[in-house]
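This document opens with one chain alone, in C-alpha cells, the form predicted on its own.
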Amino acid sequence: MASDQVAPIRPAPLRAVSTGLPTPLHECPSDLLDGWVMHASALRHDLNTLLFPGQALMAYAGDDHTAGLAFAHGVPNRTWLSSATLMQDKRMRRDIVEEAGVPVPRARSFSLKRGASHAKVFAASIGYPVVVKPMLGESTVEVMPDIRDEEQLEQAIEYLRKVPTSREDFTTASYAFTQLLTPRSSSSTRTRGTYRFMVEERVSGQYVRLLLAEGRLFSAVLLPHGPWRSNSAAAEVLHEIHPELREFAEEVWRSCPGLSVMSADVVVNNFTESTAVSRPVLVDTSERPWMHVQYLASPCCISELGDELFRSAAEAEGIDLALPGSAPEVNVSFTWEGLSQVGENVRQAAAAAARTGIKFHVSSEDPVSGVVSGEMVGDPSRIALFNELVLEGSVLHAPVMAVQTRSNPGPGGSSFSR
C-alpha cells in the first residue's frame, strides 16, 4: 500500500476472543461469549442444560426444565422482548432515556435513499468528527466513531448501502426482528433505500462500559479506544469509579424498564470525579452483556462475573442456587441431535475433544435419526465452549440442531432448588 493511500472507512471488526485454550477452542466469537459464560456457569452449578440454535439455553435440575432458567445469547428470559427490541432501535431508545433526564449526544437519523445530503448538512452543523451507526440493530456494532469530513461521511454511508448480511462485521441476536435485512431482489447486493442510519455528535473523554443486572452495577471497564478496537489498556475500574457515577448507572437502568441485564457505554471527563465534574454522557446501551470487554480487561475473572450474573438471574426468578462447585472437572452425559454424518461426526468430535483435554466417550449412535449420546468429563468452561461451537458449526462439518447435557454430580446431588 502506498504511504499516501488512505484505508477505506469501515467499522472496527468484531474481534474474536482469544481463550488461550487448544484448538478448536482457541477463539470464541465475541457475539457468542455471553452465552458461553452463562453455559459454563450452569455446568459449574451442576445443572442440566438444553442448547438450541441462536444460543437459546435452558438450565434446570432433574427433568423439569420449566422450573429452571433460560437465556438467549446470555440474556435472561426475564428481559421483555419489547424492551430488547427497543434497545435495538437507537432513535427510540435515545428519546426514552433523554426524556428521563439522561444526557445523550446530539443525533439525527436519515434514510439511505434521500438522506445523504441532509446528513452532510447536519454533520457540518454539529461539527466534525462525528459518529455514524445503523439506526436499527445490535448496539455498539458497526459503529464508525471518527468520521472527520464529508468525504469520510460519504464512505460511511456507502458502507451501509451494502446488504447487512453481506457486511463482514454485521451480527444480529436470534431474538431480534427490527433489522431490515432484505434487499430489493434476491440478486441485489444493495440494501433498501428505507434503511436508516444515524449521525451523532462525537463526545470526547474516557469511554467506560457499565454492566448492570437487575439494577445492580457489576462491572465498569475503561476502554481507551472504545469496545471493538485494540484495547490492550482496557481495565476493570468498578472499585475506582465515583459513587455518583454508580448512581448515574442506576438512573440509566431505571430509564429502560423491562431489561434483566444492560450494558451502558458512557463517556466522562474523569470516572473518579463527581458527575458535576465528570459530566457523563450516555453514548450506547444494549440489552446484551457484551462481556468480551470484561474478558479483555481480566480473563481470569470472567467465570466469577458469569457466576454473579447467573445467580442474579436465579434470585430474580426466586430460585436458590448453592455456590458453584470448585472442582476443576465436571462430569456430564450429553446428547447431540441433528447430526448429518454420525460416524464421521463422532470421529471429528473425539479428535477435537482429545486436543482440548476433554474426556469424551460415545455410548450410542443412531445414524438414522442423527442422534449421538455419551459422556464428557473436563473443565466446565471447556465443555460449555465445546458444545457451543459444536452447535455453531465450528467443530464438525455441519452444526448440530440441539445439545442436551445432564449433570452427573457427586455426593449431595444437584445444587438447584426452588
The other form holds:
Amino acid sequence: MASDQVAPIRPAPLRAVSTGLPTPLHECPSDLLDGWVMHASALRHDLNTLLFPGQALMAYAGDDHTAGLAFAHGVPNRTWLSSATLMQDKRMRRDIVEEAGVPVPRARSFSLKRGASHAKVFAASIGYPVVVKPMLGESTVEVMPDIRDEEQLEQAIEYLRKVPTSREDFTTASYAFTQLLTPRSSSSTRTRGTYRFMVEERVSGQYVRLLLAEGRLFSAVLLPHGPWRSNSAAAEVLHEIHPELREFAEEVWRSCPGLSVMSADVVVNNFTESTAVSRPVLVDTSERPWMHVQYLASPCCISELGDELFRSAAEAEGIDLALPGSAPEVNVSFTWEGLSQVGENVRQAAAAAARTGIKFHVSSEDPVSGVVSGEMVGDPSRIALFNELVLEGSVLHAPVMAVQTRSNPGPGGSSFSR
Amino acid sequence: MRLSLPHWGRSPEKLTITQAEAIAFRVPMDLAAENAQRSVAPFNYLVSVRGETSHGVSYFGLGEAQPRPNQTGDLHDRSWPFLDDALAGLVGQSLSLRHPLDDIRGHTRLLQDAADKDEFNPLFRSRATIMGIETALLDLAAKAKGVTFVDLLGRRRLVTAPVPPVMRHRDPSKIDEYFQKRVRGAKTPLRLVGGEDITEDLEHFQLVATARRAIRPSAAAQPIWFNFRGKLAFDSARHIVEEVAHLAAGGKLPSQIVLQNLLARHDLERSAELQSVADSLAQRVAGSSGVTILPRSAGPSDTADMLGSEEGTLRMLNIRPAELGGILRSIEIAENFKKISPEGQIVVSQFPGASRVTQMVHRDLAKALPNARFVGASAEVERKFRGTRRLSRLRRSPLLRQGTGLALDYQALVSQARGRILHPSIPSDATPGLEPNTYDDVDYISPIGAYAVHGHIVEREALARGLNSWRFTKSSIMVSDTAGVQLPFRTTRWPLSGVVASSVAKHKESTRILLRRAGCPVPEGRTFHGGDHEISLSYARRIGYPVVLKPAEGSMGVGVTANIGSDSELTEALRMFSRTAHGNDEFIVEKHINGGDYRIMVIGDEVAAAVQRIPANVVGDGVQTVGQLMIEKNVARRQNSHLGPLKIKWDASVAYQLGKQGYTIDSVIPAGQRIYLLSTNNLTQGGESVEILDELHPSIKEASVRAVKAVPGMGYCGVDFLLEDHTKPLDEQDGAICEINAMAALPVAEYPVYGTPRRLSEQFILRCVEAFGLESWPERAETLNLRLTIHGGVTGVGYGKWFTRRASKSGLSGWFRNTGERQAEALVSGPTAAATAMATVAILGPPKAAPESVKSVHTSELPELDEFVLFDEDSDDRGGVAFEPGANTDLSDFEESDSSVEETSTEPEQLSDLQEIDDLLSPEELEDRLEEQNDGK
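Please give the corresponding structure for the form predicted together with the partner chain, as opposed to the form predicted on its own shown earlier.
First the chain shown before, then all remaining chains and molecules of the complex.
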C-alpha cells in the first residue's frame, strides 16, 4: 500500500452547517443543529422556552416549565437516560441489537494501554479495510471508516492517543456520562491508557441514514460518502426505499428500548431492493437525530421535519399542540441571565441582531446581577439560532447562562411598531 | 567481630514487651502483566513490638513477614489469627538483653510448636509469620543494645556481594550491545534466565559466552549462572550437567558455571548427587572443573536433605529465611552446611515484594552467616509506597544504625493497611448504640470494589424479583422479564429519568435558576466569567456577606473558599482562585449558608432516604497515635460493603487540618476526644454517613420533592441540602439546596456508616416493575438458582479456577465449565446476596481475563452436589488465546489466595514495573469515582 501518499488517518471533520443567513448566524455547528431545529419549532408553536447550557430546552405554554416538552440537544426527554447512555457504549449497543437479530459488523474493543497489538491481530483476522471508532461517546463522530492496512491502523490508534478534549472534532452530549477525558498529568497531551476503541469489519455498499421518532420512520438519507463527508451528494430517499427496509428500520427501533428518536445508519447493496437482496447491516446508531444530514439533503425541508419530530414528541407525551403559526415572524419577550459585561454585551447583541434582521429591544439591564430583558421580533428560526449561539458563547464575548423567552402572540403584544 | 557502638553506660538487662502491633498490606504488583503468575497479590505483615526497661525507657523492633502459602506454609486465613494469638501472648513477656539470641530462639521455638499443633505435615506452618515476629524481637534487642542487626547476630564480615546481574536479552544484537555497555575490565559474574526450551537455552548460553569473550575478554573467566527455573527431573538434569561440562571443556562455555534451579522440586533432595556427577565429570573431562549446582531455596526438611548425602556434597546453597522459618534457624543451617562443606558458598535470597525491613534484615544476615558469598535483597514495595522510614538521619550507615535502623511510616500505611492487630487491645469507647453498622454481605460484595457496588445492588434486586440480567461492565446491565421487556440501567441512570434531567443537574447555574423558579430555597448567587472580579465584588455587597467563592465546574472542594466576610477577603480569595487550576474558568459567588451537609434521596415524588455526611474523623483513646487511629478506623470500615475501600488517606490536607488543631500523625489523642481530619465531607475520602430519614422534618422533605419536580423528567435525584438542624422546620433555620445530582450513588443510603440502611435499589426495581408492567415475583427471593453465560476472554486464563474459588468461598453450590473459545457457563445456587454478587463479579474475572458480558437467568436446575465444582479443570489454564486483559480488572479486591495458587516466581527481578492504580481503572470506574466525588462537593 502506498499509504505514504495519502493524507494521515483522521476522522472526517464535524463541519458546521451553512445556513445562508447573515453573520453571526451564517453557520450552525452541526452538534447544535438538532437543538436549534427543535427550538425553532417551539417558537413556531408559540410556546414559551427556557434554554440552559448543554442545549437543555424546555418548551411550554403558561408558566409551568415542567408541564411542556423538554429536549437536550434536540433529544426528547422521553428518551430514557439509561438508554441514551447505552447508545453511547458501542460495544454494549452492538451486543444488544445483535441479540435482537439485527445484522451488525464483526467487531471487538481494545484499550490504548495494552490493546494495540491485539487490535492488529483482530483486524488481520477479519481482513482490511476495517473501521476504527472510539468505544464510548457520540455515535458516528470520530469514526475512521476506511483503515486499509496495519500502518493506517497504527495511525488511527495514534490519533486516538491525543487526548479527546483537544481533538478538533471531539464533542459530547450534555447528558453523557462523565468520562475522565483529561490526561493523567497536566503536562501530558495523551489519552489515558484505559480509553477503549472498536475495530470493526468494514461493510461496503450504500450508506443510508434512517431517522425514526416514536417508532415511525421520518427520513432516509443516502450518504454516498458517509455522514460527515457527504455534501451536496446527500439525498432524501424516504419515498424510494423498499418497504422491507422500512420494516428493518422498525426492527432496529424495537431492539433499542427507551429511545424517543433514533438515527440508524445502515449499509445496503441497494435500498430499493428487498432486504434479501439489499442485505442491510446496521453500522452505527445514535439516540440523537443528527439532522445535519437532512439539512444537507434538503435545507428547505428542515423546519417541516423539525415540526414533525416536535409534534411527534408532544403526541407521545399526550400534549395537544395547536398547529404551528404560519406568520413569518414571531414576537418574544426574552430574559438573559448570567451576563458578564452587561453594557458591552447589549451593544454587541443589538449590532448582531440588526445584521440578521431580528428586531431587538432591551427593556431592562442589571450589570450587577447580569440579567437583561427585552423583546425580539423576527423569523423564529433566526431567533432560535440567535439565542442558541448567545448561550453557546459565539455571539457575545462570554456565554449567557440561561435564556428565557415568552411568546407574545398577536400584534398588540409587541412594543415594536409593525 | 563487632563494629557497632553500643549505648554508653550499662545497657539494660532485660525488656518487658508492652505492645505488639501488626499491619497487613497487599504487595503491590501488576497481576495483569504477561509474566504474572498470580491472580491475587499476597499479603505481607509488618510486625512491631515495643519493649520497656525497668527504668521506663521504651524501644521498639520491626519485622516483616512475607507469607507465601506454597513455600512458607502460611495461609493468610490461618497465619493472621496465628499472628494475633502470638502477639497477644508476647505482651507482658520479658526479653533478656544479656542473651538475647537464646531468649528469642526460645520464643520462636514455642511459636513453631504452636504452629505445628494442628498439622500432620512434618514442616511447621506459618514459617514466614514466625520469622516476622522473630525479626521484630531481634530488631528490638539490637535497638535496645544500640547495635546493628548484624552485630546482634554476630558479624562475620563487613560486606557481601549482591547476586550477579541478570542479562535478559535473547536477541544477538541486544546481547552484543549489553556487553559493549559493560564497564571494561569489570570482573563480575553474570546471570541468565532460561526459557521454555532447554535446547534453545543451551544455545543461548553459548551465544552469550561467545559474545562476552569477544567483546569483554577480561570478563571471560568470570562465572556465568544459568537459571533453569526448576523444571527438570534428575535424569534430564544429569544430561544437562554432562553437556555443559563438555561445552566448557570445548571452550564454548566459561570454565566456571553455576547451574541454578536445575532440579524440579520433587527431585531437589538429589541436588548433592547431581553435584557429585559434576565433580566426577571434572575429573574425567579436562577443562570442565567448575560446574556448581545451586538448587532452589527450600523449606527446612528439603534443605536439610539436600546439603549432603552419601552420593555427594553440595557446594552452593540458597538460603531463604522465610522458607526456612527464620533468621536464627538460617544461621543454624548455614553452620551445619559449613561443617558438611567447609568451602561451600551460601546465597541469601528473599521473596520478591518486600519493604525495606526485609531488605535490611537480609543484607545484615548475609554478613553474619558463614561462607555467605552473595545476597539478593530488594525492597520493591517501597517503589510503590513507603511502609518504613529511617529512624535517624545521622545513624543510618550500615555500621552505625541501631537494629535495622527503620521505623514504621504510618503515612502510607494508613491507606495500605488491610488488617491490623494491636495488643494489648484497647476497649472501644464508642457510645453504646453508636457503633458503626456492619453488613453481612460484605464478604460477597467486597471483591466487586467500591465503585461497582452501585451497579451490583440494582442487579441484585432485579434477580431477587425473578427478573433476568445481562451485564456488560461493572456498572451497565440490561434487565429483562420473561416476556422480553428490556430495561437498561447504568447505576442510577435508569428508565425513569430523562436525558434533560442529567443535562440540567450537571450545571449548577441551570439548577439554581430552575429551583428558584419553583420556589425552592437556593443560596442567592450567580456565575461570573473569569476576570469579572469587580462585578463579583459589587454583587457580593448586594447579596450581603458572608459569601462563598467556588468554581462553576469542578469538584473536591478545589478552589472553594467559604465564609468570606468582606470585600477585602473576597479580593484575596479571588486572587488565590486565579492561581488555581480553575483560574480562568467561570466562578460562582453565592450566599454562605451555615449548616451540615445532607443528601436527601428522592425517588419519584417521595423522599426515600436522607444521609448526613460528616468529615473523616478519629476519636482518641489516650494510647494510640493519630496514624494508628486512622488505620484502626480504615480497617473497621472494611466491614462496610460500600465504603470499605474508600479510606481515609494521609495527605497534605489531612496534615494541614491536624496542624490547625496542634497535632501530627504521631500525636496521641486524649481518650474520648474527636478530631476531624478534613474539612470536606467526601465519603470517598473517609467521610462518614448517617442515615436520618426518620428524623427529617416534613418541610425539608417537601422542599426536596419540589426541587426534583422542578426538573422535567427527573425520576431519581440526590438533593444536597445545607441544614443547621434536620429535625427543625426549614423556615426556622438557615437552609438551602446547593446542588442536585441525577446520578447520586444509591449505596450511600443503602450502606450508611450509622443510622438506618435503606434498600433504595429494591425501590428502583419495584418502581420499574410497576411503570413498565414487568412480570416479576411478588416477594423478594432469599435464595436463587442462576444460570450464568459468560462471554469474552475467559478461556485458558484460569477464569474457571478463580470463579470456583470465589463461589466456594461464598458458600455457593453449582458448577462452572468452558463451553467454547470465548464462552463459559456456570450454575450458581445459594443465598441471594451471594449468588447475585457472583453474577456481578463474573464480569471482573482474574487479572488476565477479559469477560465482556454475563447473562444471568433463573433456572429450575439444581446442583447435584452441595459444593461448587469446576468441570474440565485442565483446560482452564491452558490453550488460552492471547488477548488483552480486561478493562474490568480490579486490583483492589481482597480475595485471599489459597494454596492452589502457583508461585513459580523466584527471581526478585521478576516483579514487574509497578504502575499507578489509576491506570487500571476502567472508564466506568473513573466516572463513578468522579460522580461520587461530586457527591461530596
